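Single chain ahead, written as structure tokens, the form predicted on its own.
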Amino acid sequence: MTKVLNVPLGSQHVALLEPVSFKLTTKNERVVEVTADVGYVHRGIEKACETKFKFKQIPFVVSRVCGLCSITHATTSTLAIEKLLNLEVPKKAKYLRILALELDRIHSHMLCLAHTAENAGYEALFMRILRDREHVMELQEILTGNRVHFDYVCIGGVNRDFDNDLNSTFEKYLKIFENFTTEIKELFLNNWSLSLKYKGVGAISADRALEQSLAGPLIRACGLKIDVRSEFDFLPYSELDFNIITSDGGDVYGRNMVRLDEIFESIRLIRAVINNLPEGDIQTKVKGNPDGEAIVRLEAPRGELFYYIKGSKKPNLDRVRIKTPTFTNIPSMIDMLKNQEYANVPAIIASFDPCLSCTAK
């Protein structure tokens, strides 16, 4: 006998990381239909950037779009404005921007892995990951002066220099991250309840991922080497021998593996930045007002972050448009939940690492 249930999930739920609402139709514990509502936290940030704030303030405003990828939003908007100003940024500032971005990636991935552990019933592991994530927050505070909204990147460069006396402090923490991630990866590789049972769960093929324009760790978990960091020269990733991390299977297990290995890659990039940090200034003086249109794409922790900015030689911008990776990935997440066991829904959602603060803006 077929039993049909309509199950509301969210907008606030213990298994949901973000204020998103799902309506699931299940037949005998299997999801057959899904709808989603993502419009719970709209704040009008784009319109505020066009009407309330001067262009020099925009990086500080858009960094409030999200607390997890604050640096990425500020950096992407800054790069777009710098294109309109034809501004050449000091090389040292570019390297320091990479340093901040990769710290951002580590703490975002660690939070996602913590929620994955929590949804699998590993509350102690959830708390352990969050405890070690505090070390990343401490390094971010040492570098920028703040723990969440860093206000580190500015038009023309960065706001704080890197003191060479910090090298030993950074290396101490990087070793902690490395040892911790090695330990956690061992658990994800070998523990059935935490990880192995999710092989094949929430899977998507490489062709389907391309068709649906998946972004970030989600598409790289399908074995596809797609990462904005390898496509553009806005930041000198090519000088640091950046490697694209991939996995196979396109499932929950594969997405966890990509994030774990990307933490190792971010640690390596941070070391490369510190060891090869150029001498010189950290800011260029800003002259004039933005004129024209600019598009910049940057790799946020969750995938491609897109900014469109238009100016007409005025202190205020004419248009600011932001497209975040979660906005790109949500249609695929809805599609992927279909035909899955209802018990696996929290793990699939967590593996997507959705950010509705970014999406709704």
Given for the second form:
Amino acid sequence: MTKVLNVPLGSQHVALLEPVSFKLTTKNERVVEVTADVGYVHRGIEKACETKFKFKQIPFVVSRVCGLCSITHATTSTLAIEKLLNLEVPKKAKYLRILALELDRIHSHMLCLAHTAENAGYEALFMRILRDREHVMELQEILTGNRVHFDYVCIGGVNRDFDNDLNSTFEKYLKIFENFTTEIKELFLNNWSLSLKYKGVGAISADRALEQSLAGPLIRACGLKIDVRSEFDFLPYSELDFNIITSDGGDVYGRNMVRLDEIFESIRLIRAVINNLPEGDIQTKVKGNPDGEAIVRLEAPRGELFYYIKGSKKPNLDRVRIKTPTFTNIPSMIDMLKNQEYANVPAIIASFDPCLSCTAK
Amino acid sequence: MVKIELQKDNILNELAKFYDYKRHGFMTVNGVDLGDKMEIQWIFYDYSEKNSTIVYFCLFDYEDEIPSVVSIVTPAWIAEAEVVDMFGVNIKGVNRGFFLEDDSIKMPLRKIS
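Please give the other form, namely the form predicted together with the partner chain, since only the form predicted on its own has been shown so far.
Everything in the complex follows now, all chains and molecules, and the chain you saw is the first one.
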């Protein structure tokens, strides 16, 4: 006999890091229908950017969209405004922006992996990953002066220079990151209940991923080499021999593997930045007001972050549009939950690494 | 950024001719309130080209019915739902309330004097 149950998941739930509500209809514990409500943390940031703040303040406002990828929001909006101002930023500032972005990617991926461990019942591993993630935040504080909302990137460059005396400190921490990521990867490669049982769970084919325009580690886990860092020259990733990390299977397991390998790639990029850091200024002077339309995309830890900015030679902007990776991936998440075992739903959601602060903004 | 203007009655035909999900990434549907009209944009990029951004746009009166492109661009429904909530525009088949609750401020991003 078929048993139909309507199961609410969220808006507050132990398996969810942020407020989102799913209504799942299950037949014999298999999900057959899903509806979602994602608007719990709408804060009107786009409206605030258009009405309350001048363009020079926008990077500091939008960095409050998200506590995890704050630096990516600030950098993307800054790049769009700089495009409208025809501003050439010193090369050293561009390198330092990459440094901050890659540190951000490491700590975001670590939080996702910790959350995956927690969902699988590995509380101690969750704590262990968060303990190690603390080192990343220490480095972010050394670089930017803050742990979460950095306000490091500004229009024209960055706000704080990199002292060459910090090289040894960075190298000490990077070695620690390498060691703990190697350990964690070993666990994710070999442990059944943490990782291997999710092979084939929440899988999406490469074709379907393209049809859904998936972003970030999700699409790269389908074996597709799509990463905004390789597409645009706003930041000099090509000078650092950036590699796109992919996996195959398109499942929960594959997504975690992409994130683990991207931590290694970010460590490599940080070393390359420090070893090749150009000399010179870190800021250029801002003149005039933004005029015209600009679109900038940047690879946030969760995928493509998009900013559309329109100005008309006034200190206030006419339009600021933010599209975040989770916003892109939600249609696919809802689609993917259908026909899955109810017990796998938290793991699938965690593998999307959803950020509702970003989505609702 | 390449901007291509569409006519109101030809949006779906033009987008269907252009969009191939294996070649183009869909970024979003964007609304811009011009003060007396709405500019609706459908934004894409080309996987095979660097620095590519393709913006199709069309100007609408506030009360116009805007066609939904979901039949051509599958994941566009969420962006359409956001534009409907934020600008109070009428996109065919899209209901209000995915982002904003019933008692929220209506069309918060509309420039109303």
